[in-house]
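What follows is one chain in structure tokens, specifically the form predicted alone.
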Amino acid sequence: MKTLAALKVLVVEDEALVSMLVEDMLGDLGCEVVGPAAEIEEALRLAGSAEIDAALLDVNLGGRPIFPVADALKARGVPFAFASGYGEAGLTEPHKGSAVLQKPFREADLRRVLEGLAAQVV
């Protein structure tokens, strides 16, 4: 299990203010931000090749579903959590049961989800 300190977290979020807030929270927790990616293509590129330990994925990126990025991360064995205002109801059937960070969230919520992801890092 990896600690949050120096955990490399890919951030995929298309709303700039939310992205900045998440980056600040991750920094406060000692994590290293990878990205952030605001578009599917950039997110797919980073998910496929960046050195990352975990990822936080906005479910809806500019009106496009994030699930191809989640699938790419899963193929690499990288744990991830979805960030969504709809909770698990916003997920497609194959992705139900994945970690979900309900928007809006506080730093304590983010810490709890990240600790769960960090426990999956080998």
Second form
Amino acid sequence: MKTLAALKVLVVEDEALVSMLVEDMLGDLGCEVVGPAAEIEEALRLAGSAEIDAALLDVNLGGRPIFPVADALKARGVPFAFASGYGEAGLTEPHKGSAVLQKPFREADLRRVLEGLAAQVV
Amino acid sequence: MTVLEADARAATEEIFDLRRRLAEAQQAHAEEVRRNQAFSRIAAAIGAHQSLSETVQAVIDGGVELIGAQFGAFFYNVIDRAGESYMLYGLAGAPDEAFANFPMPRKTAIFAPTFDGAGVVRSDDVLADPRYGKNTPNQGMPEGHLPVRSYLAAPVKTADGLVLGGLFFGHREPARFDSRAETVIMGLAAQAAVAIEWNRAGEAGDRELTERRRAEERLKFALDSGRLGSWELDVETRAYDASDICRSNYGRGPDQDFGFDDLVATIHASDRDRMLAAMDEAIRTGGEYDIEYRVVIPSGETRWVHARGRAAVRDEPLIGGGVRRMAGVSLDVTERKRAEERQRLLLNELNHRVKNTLVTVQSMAAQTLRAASDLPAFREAFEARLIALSQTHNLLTEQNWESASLREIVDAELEAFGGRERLDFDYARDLRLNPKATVAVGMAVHELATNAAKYGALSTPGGRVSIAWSTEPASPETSARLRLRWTESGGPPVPPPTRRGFGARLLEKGLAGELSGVVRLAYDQSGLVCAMTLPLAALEP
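Moving on from the form predicted alone, kindly provide the form predicted together with the partner chain as a structure.
Full complex below, order starting with the chain above.
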């Protein structure tokens, strides 16, 4: 269990304006942003080796699904949430039930989701 | 004359008489044989299942021959909409013209027993018959009628009493038809009735058969036009019969074996249980069978089939808790399913875009608010950014959201700042950008132009902006890339900003990060310079 303060959050988001918003919100919440990664390869690299406590994943990364990154995080035991305009409907079967941040979202929504993730951090 | 002589004469006369009687008996016998032969010949002709007119003619000809009549006629009933009417006739012993100019016989006193089916009318002299000449307008035979004295008429009616018509025979001399002739004609009339009834039943059967064939052809045409296959299943034996189109829906040719087991095996493993359950339900309840399922045809391709069916005989009672037969249609709905899938993906894609755009707008609002000194300044900057974003969407919409051209992006975003007059740009060349790069580059150009209009070259009358670009092919060290340089000149000197605003952040961090490139801002004495180096792989549609 960790607090949001100094929580290291990997952000995977391919649209500059959106990642700027997320960065600002995370900054306001006291979190430390890792990334943002705009490409799958970069995201996979960070998910596999960077020092992170949690991750926020855009489901669709330039037309490519994010799920390999989710699998890598799962393998490492890093809690994560998907950010998606589809809601849970956009998730593939093995990932249904994962935390989802429905776009667009308020800072309070992001805080709630992150607190859920922080609770899983051991 | 002696006694002997008298005896001899008597004996002789007796012998003569015996001979004469013998000859008479032989003649009568021969006549009987001839008549019987004629009757069986005629009966055979009548019963030969010919056309109606041929049968009628055989009846009249036979009647004339058998009773020695001069004329014979058969008027047969054809019921028209007005009621009774004796429209058709056959003749013997007289040409067709003999009756052609007369109206059809009506149910006059003399004809009524015949047409009502009451019985035979035989008259040795019809002119003396009390029933003759009782009706207007002719009061007897019309002028020019065949000269008839002996008259014999019999109704032709079926076993259950339906009068089919009347047989009429005549002779110009009186007393020609005896009771024997009457018996013959009654027999003939009975034969005729059977033959005509048979003929009518045959025609009705033919009509029904033709009608059924036509209906079947119509059905087949309708099924074929709609690419509908038809099938039938014997529920007990599981015998399955499928039309050619139905077989083709399951990837089978007309000559290939395709039984119920083949059908079930062709259905996609994930849909098979659902299909069998739906069929069992329909069989058990006699209800509708209506299902869409995937089939894996022998070529390995997966297609979609819509099958419908129900108990083959709707009123057939349920037996043993189920129907006996099912019949139905099948339709290949692969194209529709694919269209639905495309539609679903399109809707999801649209939803994704709309939601992303909303977040983009949310981000723009938040960023603009952070930098704005007051609400009017926020409103001005925010609206300008919203319109810049909208311009890029317009360009993409024109191209089916596939791409936009660099030239159009530059034109659209600089239009609000004096456009081409103060811009040095090579309009002869162009580069197509994918949707994501279009929005990113469009917003970047907007931020540069806004900054130039506020603080840079476009803030003074003499200032100019140059946009120069080139592409570089891949080298061993780098991938193919676009170099784009925004250079301001003729404006006031630009000092580096004390804090990085939204524009600078979007360019140096956002654009560079999003498109995996490098963006540098240089605050030169002669004006701002923005140098972008972006990999073509991230830009190209």
